[in-house]
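Read the single chain below, which is given as structure tokens and is the form predicted on its own.
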Amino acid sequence: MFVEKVKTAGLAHLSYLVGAGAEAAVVDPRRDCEIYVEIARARGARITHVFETHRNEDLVSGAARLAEMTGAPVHHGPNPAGRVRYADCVREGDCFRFGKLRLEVLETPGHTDDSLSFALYDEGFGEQAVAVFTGDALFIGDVGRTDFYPERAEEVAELLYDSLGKLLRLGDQTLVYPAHGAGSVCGSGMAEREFSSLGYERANNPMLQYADRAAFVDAKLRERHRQPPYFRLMERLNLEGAGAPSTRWGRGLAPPPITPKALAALLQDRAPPRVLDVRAVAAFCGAHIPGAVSMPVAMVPAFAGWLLEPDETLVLVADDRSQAEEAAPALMRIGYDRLEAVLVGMEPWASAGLSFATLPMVSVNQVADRVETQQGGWRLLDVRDDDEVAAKRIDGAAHLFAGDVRRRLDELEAGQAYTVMCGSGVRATIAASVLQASGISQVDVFMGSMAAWQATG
């Protein structure tokens, strides 16, 4: 018997291959799902079932594709929003066996209406559950968000409270296997570890310490979570079933290279591609293609769904092929398939005599002088999240979350000068690049941002 975890960096997504003997099942597969077949083969097993804990909002499910690859049926919970077209509906108490391993279905709504958990039993040793796959109902150190049905806010919070009670009744010995770890947008207080038990969570998870249902519901109603616009795309794809990504590039490969002159010609088209620069912020600020959006490769999972349109054709600018190979699957996992090409480095672009732009960086002393003198026609724009701004802010700074910048450009004045800040300068560069690409020419980045401001007193 085995349980093997597959972690998808950036999205903090956790999926699992579980099996016994020659049979195995996958719980919550990601879109690039060849990895599960490879692990099963190494274990001497074949994948006979695919289980989904719920219809994901933050990534494209690989269940439909994995079913095509293996012939394994997909099992999903009852979904009032519409039937998941590639899956069979399973209900409370349904059981599946793999040798002496038994997987039992629990309906655990609250995060979503179709949320399921899967309790794991070893029938060769006792009658208690060994583990439970909790999806987005219970995390390590937190529980699932309940804001996807605002018109039913109190009802779904109560549903989650009842679902958590059902999970806890499995017993303190039960290991917890959630669908996400720390850093996921599906929760805000997750622990920086990916192992726990129901007993430990019962004693230490802050969301399991409320005295009664009313206190729990009140706490959930006071939560504030952001919903990136790409969530709607994920919901649609995960209802219909997403297929394989573009055949122009395969697993572990980036889109084909493009020459500077060919890219320059593309950018003159009536519908030019969006240039996404995944290099480090210092490299972008030093030289970039005019109109490009900065998004360092590690930030792609966090901000692509906020700042890119799902139907946009993309061209990457990367330091090297390996950086492009990291960015491409990160985009594919959240539904951005239209990757046309990659330009490796800015040196060939400059050597071809093509124009490039820069993004000025300013120091903490320069910003302090501007704040003190209150220069006319200048604003300090803070693009951190709400909780960061509430904890510490610079007097007079305007606040606009980095993910909202592209959709709220009309709130900014084209003739105004902006210095953009965040916690360190990375998100500020992303937001400033969007401003610059939109035609706001007087923009610079507060490098070091709040970290530098606090470090200098």
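Having seen the form predicted on its own, I'd like the form predicted together with another copy of the chain now, please.
There are no partners or other molecules in what follows, just the one chain.
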């Protein structure tokens, strides 16, 4: 019996191929789902079932496509919003056998109403569950967020409490396979550790230490999570079943190259594409196309859904093709298919005599100076999360979350000079690029940001 974890960086999404002998199932497939078929084939197995722990809101599910590719049925929990078109509906106690293993359905609502967990049994060996796929109910070091039904906040927190109790009753020996790891927006306190058991979680997961249901619910009600605007699109797609991504570029392929001249012409169009610059932040600050949004490739999963419109046509700026080939699927997995072209490097752009912008980076010493002397009229703008700001802030800094910066620009003062900061300077560059693109002329980036501030005392 094997469980192979497929981890999608950025989204911190975890999906699984679980099987034994010649049969296997996939739990929570992502949109680029060839990988499951490949792993199954390499193990000599055929995919016979696809399971979803819940309707995902943070990524495009690959279940519909995988079902089409393999002929395997998709199993999904009861969703009050309507039937999940590409799936049948399974219930508490439903049982699936393949190979010598057995998956048993547990209804574990709370994060969503249709949340399921799947307990895994080794039929040839023992009576107890050997592992459980917990979806977004239980993570390693955290539990699922319960803020999707604000009008039923207390009810769903209680539902989750009961679901967690149901899970723990599987026993300390049970290994835990959640749908997300550290870095996901679906939780906030997940451990960096990639493996655990119910016993270890029972004793150590902070969210499982509350004295009673009331205390747990109380804690959940005080949590504050953000919902990027693209969640709405994901929910719709994952009810209907998203098709294959636009296959024009083929698998593993980024869009075609574009010359600076052709791109400059495109940008003169009445409906110009959005330029998304996926190079590292220092490169963006060094030189970039005026109006471009900075989004280093690793930040695409976390910020594209905040700062890009679902129907925008995109042109990437990347250091090289492999960087573009990493950015393209990251965009595709959250529904951004309209990639028109890639400009490789900024040197050709500058060599064509086209104008470029820069974004100054300032160091911790310079910032400390500014803060102390209040000279130059610079204002610190902190773009971190509420929690981070609450934990530690620099006096006098304004606060506006990086993901909100496009939508809440009007909260900034025209004519003000801003030094943007975050935890390290990366999100600050993203936010600063939006400010600059919006016409705020005096913007710079506090490179190192809070980390440098604390490191230097």
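Only the largest set of C-alpha atoms that superpose within 1.5 Å between the two forms is called the rigid core. Quick caveat, the model's predicted, so the values are computed rather than measured. Numbering follows the first chain given and starts at 1.
If you fit the rigid core between these two forms, you'll see the Cα of residue 266 move by less than 2 angstroms. Superposed on the core, the two forms differ at residue 378: its CA moves 2 Å or more between these two forms. Remark: with the core as the superposition reference, the CA shift of residue 451 between these two forms reaches 2 Å or more.
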